Every structure is written in structure tokens, then in C-alpha cells.
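The chain below stands alone and is given in C-alpha cells; this is the form predicted on its own.
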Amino acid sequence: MSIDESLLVRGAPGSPYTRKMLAVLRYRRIPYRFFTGGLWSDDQDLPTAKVELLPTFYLPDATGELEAVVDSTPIIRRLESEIPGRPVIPEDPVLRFLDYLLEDYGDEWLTKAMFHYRWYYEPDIEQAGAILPRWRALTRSTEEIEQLSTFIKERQISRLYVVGSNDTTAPVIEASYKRFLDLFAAHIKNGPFVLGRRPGASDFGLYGQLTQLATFDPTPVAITIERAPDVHAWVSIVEDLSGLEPSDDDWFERDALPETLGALLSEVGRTYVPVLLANAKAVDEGAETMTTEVDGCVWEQTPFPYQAKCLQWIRQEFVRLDPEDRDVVGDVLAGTGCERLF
């Protein structure tokens, strides 16, 4: 890839891959151009992507040409692939499976914590009901907020479904992220990241959900100062790592990863891993509801074709493993719950 131009990204201060794919770009040090839409016009004349998301990266196509490409876990292997300098992803195989699965909880599971308190709480509601307006559309008159204000609140709310968040699944979700909290500060004081002194593609997927969660939205971010506060600080901290001087030394080594990372991988046995299995097999089957139990409590929601695919990606990148890098992978996963995925 050419970076004779700074790469220019699309998106949204709200948006929790935004917040992750920019932090990736600061501590790999790769310039970039950042717009929200509303702001600049010159956003008019770029392609669109095929599934509208954010954040969207404008990358070159295999002729050269500006494409628009959504969907951050592929974008960071294409910038590690073709900008030099940096990684995100850790050389040994063992490491990399184990980020790649954490970096997927972040985004799939975490993600029905930072959805689920926006638009479930009446206090998230009318804040983001009032400040996401004006991040696409600050200019705009009071009248024209309100307007934008509650046309997003409504879209929102109705689709509360997709995650999973009803009055059943909601305790279910609320119980788990303070779980994560809890094991999430324990486990960073051995680091302070996911795989020892510098970060993965895990910490970023992870840090995009907890700015959110931790930093805006007022009942998660109480819950984050009151439980974790040192959570709430990490997050500051990942925000811009472009002054980290990382090393080859800083992972940690295969057979000796602390305990705490065992207790975080417990916690996606938990709950990611049983809803990543009941919706493929809903999936796979055509059905118009999936239902599993989850710590004990029902979980029910619409089918999601996108995590079907997650659970395949996952697979694909545990069968890449050479067998001696998989049985480690199975050693470290046998008793979390993970080892069902395979």
C-alpha cells in the first residue's frame, strides 16, 4: 500500500470500531486523515462501502482505485500485511489464536453490554439521544437536532434485538460485564495489556467497546469507576500509544501466561461461546429464534448471520495452527469453556 497520502477514515466519536481501528493507527504510528460526516463535504465524492458501517477506511484496490472497506478485524491484517512497523499481531502462533479469540469477544460480546446500556436506561437514552445528533450534524439548528435526536433514539431502541438485549437476556448482560470488569482489572496489573507490555489487536478491540462503556454512557461508566476503576483508566491510556517503544520481549511466553488470562478466557466460555454455538446451528437451520442458556438464565434472540461467520472464522484460525500449536492452544483453553468451539 502506498501511504505517500495519510489513509482517510470515516466515522464517529460514538462508534465503538471507530474509536478502536483510530487508536490502532496512532500506536502503529500510520498517518491518517479522520472525518465525521457532516463536517466535510468532500465525503459526498468517495465510494460507498457495500454494507454502510463505521469506521470506513478508503484503501486502494488491486487497480488502484479508492475502495471503501468496512469491518476492523480484516483491516488491521491488511495495514500488519502491507504497512511495516508496529504489529498488532503477535508473531507466535499460540499468542495470536489467543488474540484473535479475545479481539472477537471484544467486538461480538462486549459489544451487547455497550448496545444494551445506550438504549436500555433512560439516562443513556436522552444522553446519547443528545450528543450522537450532534457529532453527525453540529451545525444544524435545535429543531433539526431534535428531529435527528429522536429518529435515532427510536432506530436504536427497536433494534435492541439484534444483540440480544430484552427485559430476560438484560440482567444476563449486565452481570457479565461487571464480571469482565472485575477480571479485567486483575488481569491487566499483570500486563498492562491482554498479552503482556504491549498491545494486541485484543486491547483494541476491547478498549473500542469501554469507550463507551467505561468513558460515556452514565450507567456502565458509574458501574466502571465504582467497580474498576483502574479499567477506567486503562482506557485513557490505550487511547493514544504512539509514545510506547514496544519489543519483541514485551509478549508474553506461551507457558507462561498468568492465571488471570485463564479467568478472562473463562468468562468467553461463559457466555460468548454458548450464544456463538446456539446461533450458527439457528443459522445453519434456518430458524427464526435462538434460544440457549447462559449462566444458568435463557438467552433468546433473532439469529445473526454476521457471528455465524465469526465462529467459522475462529475455527479457520485454530486449523491454520500447526498440530504442536494447537495442542498448546487446547491445553490453555481446557476447562474455560472455549474448547467447545472446536
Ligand SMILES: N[C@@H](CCC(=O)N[C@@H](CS)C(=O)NCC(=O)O)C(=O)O
Second form
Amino acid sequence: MSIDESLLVRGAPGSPYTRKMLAVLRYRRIPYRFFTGGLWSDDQDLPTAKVELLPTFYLPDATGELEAVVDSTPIIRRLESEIPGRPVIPEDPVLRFLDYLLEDYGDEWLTKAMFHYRWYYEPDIEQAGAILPRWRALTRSTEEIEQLSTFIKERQISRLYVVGSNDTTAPVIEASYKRFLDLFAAHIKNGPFVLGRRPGASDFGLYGQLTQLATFDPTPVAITIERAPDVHAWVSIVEDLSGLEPSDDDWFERDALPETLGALLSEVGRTYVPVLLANAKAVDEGAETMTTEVDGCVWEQTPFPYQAKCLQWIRQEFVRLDPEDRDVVGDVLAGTGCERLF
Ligand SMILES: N[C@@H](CCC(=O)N[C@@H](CS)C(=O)NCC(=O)O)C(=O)O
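Next, report the structure of the form predicted together with the named molecule; the form predicted on its own has already been given.
Below: every chain and molecule of the assembly, starting with the one above.
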């Protein structure tokens, strides 16, 4: 099975995971064909995925038949194994683990801030409501677009619970985004990427969410530009890294990781880790609500089965390490709160 023709990808500009994957493809110099649903997709006879998510990749299955594939994290790994060159997964297993953890933090925690800011405050709701429908219906009448806008707004606001955004958690999410900005701005001074002078999957995970938080939705954009202009600029740089020429020694050395990386991991341990653990427990027990504390504040949300799997996958990555590497990872994580994952 090989991916020999240029890849076909369906997505949307307002979808953080779509932006994540397009940036990976550009950096890896993998030719692709991208289309947004609605505008010119309907004439394509394409398979559908079991769970329809953006982005959707159309890839050959074991028999060579085209199938719809979703979920950016495993797709990145599949592309790595089938298309050589310019990898985004570090060779050093210690770095590979840290990269995995931070990619997951971007995908699963930072996305809470992304979805929260987009659908919580009026100016953000209005802007997203006006633009998102146009990305898939640009040529339709203003009236039709208005209808689509109302539909999208109502649907998305009604789904805030999925990421755990509510009046109780709003201050926690917002404080966490601001701390992340400060820590990440400090960290990229040592990079400019998460793990050195070349990007890993974690960069693209964070980038995907930041394309929205730092450059689209008005409330978090204003916060980002005021607080962390470096992060705003970083997003535009990561968008197209096709001209970067990485070399093997561009990754950090495992025994010379900058302190700013530890600080970032402490933020993961302070917020994402307690929620991951409480969520997995609630999913396990079939509870209707999960409640925990993040940073001394109450965190309450409906359990999210997918994130229970995320915890399992992180643990698998850890268990897969050989004992010596596991010890090194343990040392890096010690005191960050992330050690509670294992
Ligand atoms: N874990 C998936 C998440 C993808 C995802 O949640 N995509 C969103 C858009 S950014 C989506 O399609 N949501 C379902 C919907 O809007 O109906 C990935 O990494 O690709």
C-alpha cells in the first residue's frame, strides 16, 4: 500500500486540525490537493468516514481502495512511515515521547480555549458566525448564508459542554491560555520550535489551535498580540516551513533541554493532567459528570470518552520506551505534575 498520488484532503480554514495537517504537509513537502466542503466537493464521489471530522484524508486502504481517514495524530504517523524524509517525529525516544505529550496537549487541551473563546463571547460568536459559513457557501445568497450562520452558531454553542466550557470553567480556561502564552513565548526564544531548531508534531498541534486563537477570533487574538506578539508571529512562520532545511542535530539534546520546556510541561501538569485523569475515571465508572480541581478551581464537565483513549495512548507511548529512556523521561517530568500520568 502506498500513497503515490498527491493526497486528497477535505477541511476548512476555521478547523484547527485541518490547519495542523496542511502545515505538516507543506513542511514535509508532500504534494496534496485540498478542498473545502460545500464549495466544490459535491461533484466528487468520495467515501465517508465512520466519524465525520475535519480534516478528512482520502487514502488507499489495504486493498488499494480509497478510504476516508480521520484523526490527525495517527495520520501524521502513517505519513511518516509511508513517505520518507523531513520527519516531524524525533528519532530520540525521549524527545519522541515529549513531542507526543505536547502534541496531545495542543490537540486536546488548547482546543478547549479555542472552542471556548470562539463561542462564549458575543464579538467572537458574531465574527465566527459571519465567516465560517462563507468558507463553505461563498457563492450562495446572503439570505442562505444567514440561515447557515444561525445553524452553525446554535449548534456550536450547544456543543460548548463537549470541551468543558461553562461559567464555572471559563476563568480556568482563560487563565490557562494566558499562562500558556507567557510560557510558550519564553520557550520559542530557545527554539524557535518546541524541541529545537526543527519542528516536531507538537509544533503543528499547537500551531493548529493557535491559527484560530492567535490569528482569527477577536478576543484571544487581542490577548495574544498584547501579551505574546512572538507567538502571533510564530504562527505565521509555522504555516509554511517548506523552505526550512533541517538537520539531525537541530533537535535538542535530551540532557540539555531548556528550562522553558520544563515550565511548559508544568503547565500541562497543572491543567490537562488532572482533567485527563478525572475524565478517564468518570468514563470508566460511567459517571454523568466529572468534577475535579484545576489550579485550585472547580472543573466540571461531561465525561469525554475520546480523551480517556488519549490517556491510554500517552501511557502506551511511555510503556513503549525502554527502561533507560523511561528513566530519562521520568526525570524530565519529575515535579511537573505530568508524572501523575503513570
Ligand atoms: N482528533 C481529531 C479531531 C478533529 C476534529 O475534532 N475536528 C473538528 C473540526 S476542527 C470536527 O470535525 N468536529 C466535528 C464537527 O464539527 O461536526 C483530529 O486530530 O483530527
